[in-house]
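Next comes just one chain, in structure tokens: the form predicted on its own.
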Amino acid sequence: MTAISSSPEAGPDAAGLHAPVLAWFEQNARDLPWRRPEAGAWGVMVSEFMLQQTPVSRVLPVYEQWLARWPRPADLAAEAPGEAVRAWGRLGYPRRALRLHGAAVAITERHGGDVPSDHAHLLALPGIGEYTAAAVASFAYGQRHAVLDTNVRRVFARAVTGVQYPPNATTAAERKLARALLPDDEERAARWAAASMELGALVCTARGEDCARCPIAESCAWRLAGKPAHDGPARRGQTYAGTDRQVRGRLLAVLRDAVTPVGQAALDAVWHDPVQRARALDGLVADGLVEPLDGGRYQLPAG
């Protein structure tokens, strides 16, 4: 069997990605609390916002708390944004407990209190970018969006480019191809997205694909080249330990588990290197993560 085309002239051969993508998802989908239809366009959001650059195990427990505390983007909006950052907890990034409280707070001021369905509104909500408008469309709503997260990135490296991994950033090649590749029907094309991303997740990982459970093994570009290595730039990886980033996650442990302004004293406790963490501290300021007071006091932001 010859590699699915990518070539501009012939174009991919989507068809013959779809229906064993398609059968392979309606077997092995993850029942996730965001897939259910009781889960409505907000609680998409508020996964989507959660998911990215986190993964599923973690996001479980915080999104099943968020969604009892807020139901509906006005139950968070009427809250502080302090106390989205607080119920944020360790999922890492809280800049995005910022973001999601000022969409839900348009959501409510623009749009009556319902996450909007059309695309373009979903795009100009506060913190939503092209990926989580796209995804909003099509997971909570059925709509025929490119949906590219890094899964499905990784998907149509191999299967179609025949590379194994994708650029560091998306590219106008990817966005074309991933168009390319969506069904015409609109369901269709929201299930293609969904099943793509979770063949992604589950199978054609970063490391350790599982070839002998992919749908589509037998016309993978990437797996009839021979699997060649990646010959690209580096691939960025994440340290955290040492790092601002995990000093500015002790900072905000501190403010969260306070329920009155802290003072300087214990969050100067929280780490040895003074320099490091008045500038992580300086960070979370200019971020709007963290509110200082006078007499050298500091909490979570009130509004």
Given for the second form:
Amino acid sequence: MTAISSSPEAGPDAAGLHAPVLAWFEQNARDLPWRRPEAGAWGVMVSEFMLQQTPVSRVLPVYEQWLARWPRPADLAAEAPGEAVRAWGRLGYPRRALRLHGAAVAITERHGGDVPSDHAHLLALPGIGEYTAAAVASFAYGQRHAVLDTNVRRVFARAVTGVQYPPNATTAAERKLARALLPDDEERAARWAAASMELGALVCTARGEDCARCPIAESCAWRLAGKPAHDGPARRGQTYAGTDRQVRGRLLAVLRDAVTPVGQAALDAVWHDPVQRARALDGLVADGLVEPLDGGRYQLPAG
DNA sequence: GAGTCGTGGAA
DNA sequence: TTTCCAAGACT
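Next, give the form predicted in complex with the DNA, keeping in mind that what was shown is the form predicted on its own.
The complete assembly is shown below, putting the previous chain first.
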């Protein structure tokens, strides 16, 4: 039990976190293009797809090109999925591009071309999970949702729970805490979601916290406990060199840069091991990221 | 629930 | 140089 729920008389802000974090956000929020009014729900949604496991700095240029080329969901839906994969460039996890295209198609078919505001409808779209559905509903439509991303989870773990890092997988206790901390007022809740996330991204980071700049350092449970080191199992680092992921990345890079279908020889050149190479290519085809043609040639999916 | 799925910059 | 990790989703 936390101090929040142990006080029956207390409201959701028993710890006094809202005011300082919201005031800090007012002064320190980054001016990101998807936060501007002209971005709209589609801009917010595109940014959320791109920001899944990819840093802001790398998303920015691709986001601008994407919105300029496909300003509405129907514009993207009218394109071949392979064009989405190509425009995705080197953001990584290219299945996100395929899913964003699929979401645009679904929005065009099921929602009249407008990004749905209903959480359940958002969740039903490809590539949108619990986090992204809440993020779009909150950031684009000002709704009251617990937006639990890695930044918020880390902030809550430290400020409230008093540990250095949150669990590897999101727990029911974290969801409960996030809901309990959500301001009652809808508009305030939406700003709180963005503010708590920004605090984790700029001040209370995984690399190292900057408590001198933190608006809630005085009440932070982890800091007050003397910043005990994380004790649980170490988060397993992902080795990348030599994996199928690396081979898939190289294969897809060749196809992205090619205007015409690519022959087997060009693909064979990217990796020495023919077994792993074939496995990676089969995986890309199975995922719908690559389309096999007659004569052993390949291209990005035409639709 | 653990594994899989890219990429590149900062420490 | 190596390691870490950045607004997750899906199976």
